[in-house]
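Single chain ahead, by itself, as structure tokens, in the form predicted on its own.
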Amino acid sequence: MIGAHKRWDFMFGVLGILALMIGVLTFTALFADMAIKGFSRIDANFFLSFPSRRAADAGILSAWVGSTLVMFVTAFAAVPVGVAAGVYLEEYAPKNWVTDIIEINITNLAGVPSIIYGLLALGLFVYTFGLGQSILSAGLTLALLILPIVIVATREAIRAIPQIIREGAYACGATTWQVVRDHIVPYSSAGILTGVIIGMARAIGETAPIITIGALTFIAFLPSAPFTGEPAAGLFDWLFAPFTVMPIQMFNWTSRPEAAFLNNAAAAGFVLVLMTLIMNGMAIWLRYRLRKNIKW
């Protein structure tokens, strides 16, 4: 009997890495193939260019401007609030049907396509808010998208905090507020930025919703920064710009019939990996800073 179940073991060990390698090779083989076609465009002409109708000259300037500004838009929008929803839900709310009601809402919308985001925000911050197509109705679209993901992360962290903690902290005459502010957030956080960032990285390549409230698919300006121009741009007058982002920039080059524009299109997608790449990278450096900064 124990003969068999080490062989189930090792067949279901086999299994799992059998599955691993075909998620990972798929991944490298795409991102080579992006690589190899598109290596050969990327340098600094790319980065500081407009988009233009030569393929040899088109860059991705507007784009990753527009992909920033609307994740900053993003993260100052969704991080606060979905926090302290997770915070509230999992420390202050009252256990009840109508906090059982919330939390499946909650579980539900993390599966909704992002296309009704983009429905919703088309109504709502587009029209009837009348913040038209900017990069402040993109960035609240997005944070929509993944305020979901962001309380599910929040509130997963902080279960996994031992009770002892709070049990402890209260025996000394500690408040619910003093409870949460100096030993469930701090030692949850590595956790919580963990699910933050897998939303940017989610957000980041979205097209759905920002095609649905207006991006642009071609742009060759930016936004006016803080205080220039004539005359002079407000400090947020950059909100109400209009936008393009990574995704509609390649959308785009791949919709066009020359075989330099896939190249570019290419170029584009490795650097949008990079950047993904870059903010999980992040992530697992900062948490492993905060949990060796943490003590129990």
Contents of the next structure:
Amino acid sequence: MIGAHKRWDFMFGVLGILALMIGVLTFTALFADMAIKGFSRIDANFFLSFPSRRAADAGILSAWVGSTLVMFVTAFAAVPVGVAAGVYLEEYAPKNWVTDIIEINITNLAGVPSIIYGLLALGLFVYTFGLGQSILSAGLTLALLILPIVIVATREAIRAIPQIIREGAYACGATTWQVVRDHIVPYSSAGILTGVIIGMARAIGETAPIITIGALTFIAFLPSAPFTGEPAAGLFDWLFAPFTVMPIQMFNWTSRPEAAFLNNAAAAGFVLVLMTLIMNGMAIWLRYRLRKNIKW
Amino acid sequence: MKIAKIAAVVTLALAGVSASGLAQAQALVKIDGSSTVYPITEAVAEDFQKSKKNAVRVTVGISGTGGGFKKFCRGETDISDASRPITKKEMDDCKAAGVEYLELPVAYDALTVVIHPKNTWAKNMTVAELKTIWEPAAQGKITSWKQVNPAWPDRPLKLYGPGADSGTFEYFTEAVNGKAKATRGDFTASEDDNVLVQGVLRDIGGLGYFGFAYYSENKEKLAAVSVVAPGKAAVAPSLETVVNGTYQPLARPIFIYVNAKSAEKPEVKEFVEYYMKNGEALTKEVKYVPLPAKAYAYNLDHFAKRAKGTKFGGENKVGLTIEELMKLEAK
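The form predicted in complex with its partner chain, contrasted with the form predicted on its own above:
And the full complex, kicking off with our chain again.
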């Protein structure tokens, strides 16, 4: 009897490892393939050159700068809104059916295909608000896309805070706002940050919504840095600049006839995965750092 | 305190954004449209920006010929890349929005029918045979090479072609089946030509079609079919056969359309002039068939005179040779 159960236990363990390996090995194989194909292309020039019709001269300067700026806008928009929404739902919202419906909706939003966000943004940001096909439009679109992730992460992080902390603060006569400001947000910041960065790591690879709002394929200049150029650019002009992002640059290279461009695409893919890994690594490190400081 | 500071910064930021909204003053040429014309326009844009020491910015997008015209007729772009002439509907859209345009042919493309290199029987195919394979009535019925021509082996026919949004697809179906977009549905469609190349390579009975540039990059791997137009000899696609007008009916002109209002802006004017002056060399470099030098000279003249409108009257013309195109444009 016990032997049979042990056998089952062992078999499930093996099955579990196999299931895990499917994901891990696929990723490793893809990553290794990209690294092998693209490695010869990765040098300083690859990061400092604009796209070109000659594969050997082509680089990802406009793409990585575009991706970085778009991510910056995304974070700037999604974090305050997402955290505020999460705090409201956890600390302020009354427990009634309206709140329930909102909660269900947020969970559903996380599963909406990204192209839908792209279409919404095309109508809303690009045309109705007149923001144009710009870095600002793209950043806000991706912010919408990761908003559910940020909200859910915020709520999870807040829920992990022991109830005693709140009760203690309330007992001392603190208002809800004081509790949130002095306790809830600081203590949950590690979890929130992790959620934000995971959301950003998803957003950086998104292609469909960015194409929908009109990112460009060939762009061989960078947005003007504030106060440079002729005439001098304003502090926020870069927000309205045309742009491209890493996945679009990659996609363009994979659909070219010359085989050399496939190596460029592999190299760009390698860089993109590295960017994602670095972001995820940062999330883990920050969580570790912030957790260390919390002493309940 | 801290919060108040953040609030102040955000307010300032928003004020700055709204104030600087349309302050983008640096010269910009916006181009969008066909993926077929893209390589040429990209090459021109790259060299043009270098020649201007980056004082002028050029952006090139890929929305397809139809998608490009939608933006163009809303006045969002200065130049639209097109792998076919503007259609009646697009002409109406442009007119409704008050957008006038100049039509400039920039190169020729040869649609190339490709087969597996080990396919020895179908090196030459007539247009009628292509029609037997691709017409809507063939769906589900014509599945073997033997059914197309009794002299050919009984091997399964595996078909690959571009998707319905592409101008290449539109032109091929019109030239071969007699009606744009009329085709059998049971073939593997992809907008990515690399997928088509891989598909044909997998199978000795494979057949596909795409632009000449893709074939010339894959010459060692694939074989091109010589096309036999009614009453003519078999002609293989090449620079020469397109220029001398014998590769028919699958050679087609490709265009740029310039917004007439934008053409008054110095940066757009310079870009178009640069395009026409360097078009021949750059077209060759990206494996398309350039027009004769006099065609580019004619385009320059046409552009200088601001001769607006299209010479195609909203219809595609199949089997137009370069000579005929030039006569048509000179009208």
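Residue numbers count along the first chain shown, from 1. Because the structure is a prediction, the values reported are computed rather than measured. What we label the rigid core is the largest C-alpha set whose atoms superpose within 1.5 Å from one form to the other.
For residue 12, the Cα coordinates differ by 2 angstroms or more between these two forms after the core has been superposed.
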